[in-house]
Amino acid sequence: MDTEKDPSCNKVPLFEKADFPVGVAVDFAKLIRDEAYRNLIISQFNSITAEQSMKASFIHPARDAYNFSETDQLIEFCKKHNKRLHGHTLVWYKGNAKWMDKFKGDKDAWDQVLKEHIHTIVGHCRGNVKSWDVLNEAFNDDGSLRQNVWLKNIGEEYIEKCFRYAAEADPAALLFYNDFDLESRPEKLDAVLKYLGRLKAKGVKIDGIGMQMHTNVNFPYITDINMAAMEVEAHGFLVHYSEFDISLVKAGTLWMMDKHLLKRQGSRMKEIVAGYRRLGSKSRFGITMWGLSDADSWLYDKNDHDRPLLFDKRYKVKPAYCGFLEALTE
């Protein structure tokens, strides 16, 4: 079922057909051990995001200990194969190392933890990681600031500090704010744009916004997606569809799985990618798929019948792949 596709749709290098970078989030263990997985990534994508390897819980497991083993290997992989490496993510309330959540100290002590964390990681990768998701998911759906240990212990200025510390560590790196549902919750998008706009007006370096784009075959409406992306662009930010997938599940229930649903997913992919291409060329940082095959998706862990990505579990192209390709070539 997964491989039902247009017979005229043949696998070709997506990134060679695109006028913007085409990326994928990678599972480090599979990248090293699975030759078919690795070769497909090399042939199809020119931008790489580590799904787990660069999150604080892995890369900074103790206050005075950093684990750069996987990051360094990813850097070498990207150099060897001429891929862009996008860093994900420096600060995320769900990605904290356990010691961070248990840390005790006053505001200055917490500020020092944040500064050391960002300076050390970005400094280590300076010149090799071209861009960073500096801060992930700092806003609630209603546009208010999300409660987390950084907000509690430093105050809302932690947001500004995140970007200032990243810019200090690597002035040449592009710096992004990354969040979900920006394309479907106007009040959240408005709050993010206003807040980041105020920081930029103060001279804080913030180059782009990652719209995660965890969508499904029917929602959000394509007009809402396109309008949100254009609004991000209009505010002077680079636009990154940073964690893109198209779920076949709604409210925990799978729509009836058949070739028509997979074709609908392909049509949905085409309209979203085509909409992205209507942004100005200088605003398009790229589209990153959040996983290679359906079996690699975070959504597969929630429902193993879901099929949200471009390739099936045998790495065969799906209508979603064909839709992506058609949007690049029409």
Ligand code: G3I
Given for the second form:
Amino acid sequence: MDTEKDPSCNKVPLFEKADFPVGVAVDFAKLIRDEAYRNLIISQFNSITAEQSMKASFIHPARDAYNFSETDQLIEFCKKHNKRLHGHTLVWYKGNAKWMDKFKGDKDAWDQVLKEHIHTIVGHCRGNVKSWDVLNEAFNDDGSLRQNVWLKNIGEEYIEKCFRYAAEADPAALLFYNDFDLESRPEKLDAVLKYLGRLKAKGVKIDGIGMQMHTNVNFPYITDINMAAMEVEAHGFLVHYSEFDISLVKAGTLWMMDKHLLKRQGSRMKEIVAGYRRLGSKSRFGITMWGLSDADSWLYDKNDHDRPLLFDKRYKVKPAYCGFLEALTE
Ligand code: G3I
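Please move on to the form predicted together with the named molecule, as the form predicted on its own is already shown.
Now the complete complex, all chains and molecules, led by this one.
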């Protein structure tokens, strides 16, 4: 697909135009080795999420071993370039280290594992990581609790414990629950809000909700997205569009992969960002793109026809970028 013939806008520092933080998920190896990748991130974004480096499987590879090498370099990068670092993610059923899934012990032993894991990682990063996705994807589509080793071995108190342990290790960090499809599955959103609301009422520190926002050019409807975000806000949570992308392929539109589709993606981007800006300024934790260029996306790994992000594989702006920018200036 030809994206070069559509220069409806120029590259400008996106985050400087925005009245909320603009983030990107970062591939550590590319950040270190690829100068163009690094420079584009520095010039366009003011919030960084590690796509892999801070997941349990990477950062806590054995019960008594932690690997903070990439995290420490990300912390230095963020300090040097004045970027916010958002930690992703302390507890995620898919991100577990292999040893966690094999661990054997009673409820207290599992609780100890969870506590050590969270205390050590959050404690190590205290003061340098502004916010955490403490718990990722703990609910099923129907609003029931997703089965995972923590639920199985500790019981549903594990959810409360995750947030309590994170707050103990860094009382100043902002703590998030992160999940997908919250904007398209009202029963899931409702269950998450009720559950987290009950914990908050008990005094558990939960500051915000990450709505991942893995969307596509047709779905979800903009009114559903905006209403879901407003509902999260109305329950007193910060709203982070935490893993935003707009797939072309997932919409079943592969047959019309032409520049009209990229334009449509641009107008989708504009309406979604404009909707986000209608939230109160204090509720807007930011919008984080889940990757830099189309070729960096997890969706591209699944299908290299997809073009879900703001920049093409040569780091040229796409209509999606222009749509984002237009939403900031209107
Ligand atoms: O780095 C290795 C490489 O050495 C190896 O040759 C290759 C072979 O498969 O794998 C590479 O690692 C892959 C890694 O991405 C880097 O590309 C892993 O297999 C693959 O599982 C991993 O996928 C990531 C996935 O989370 C699982 O951690 C995606 O990049 C990342 O975008 C995705 O992000 C998740 C969020 O954390 C949570 N929400 C959903 C989102 C999308 O699935």
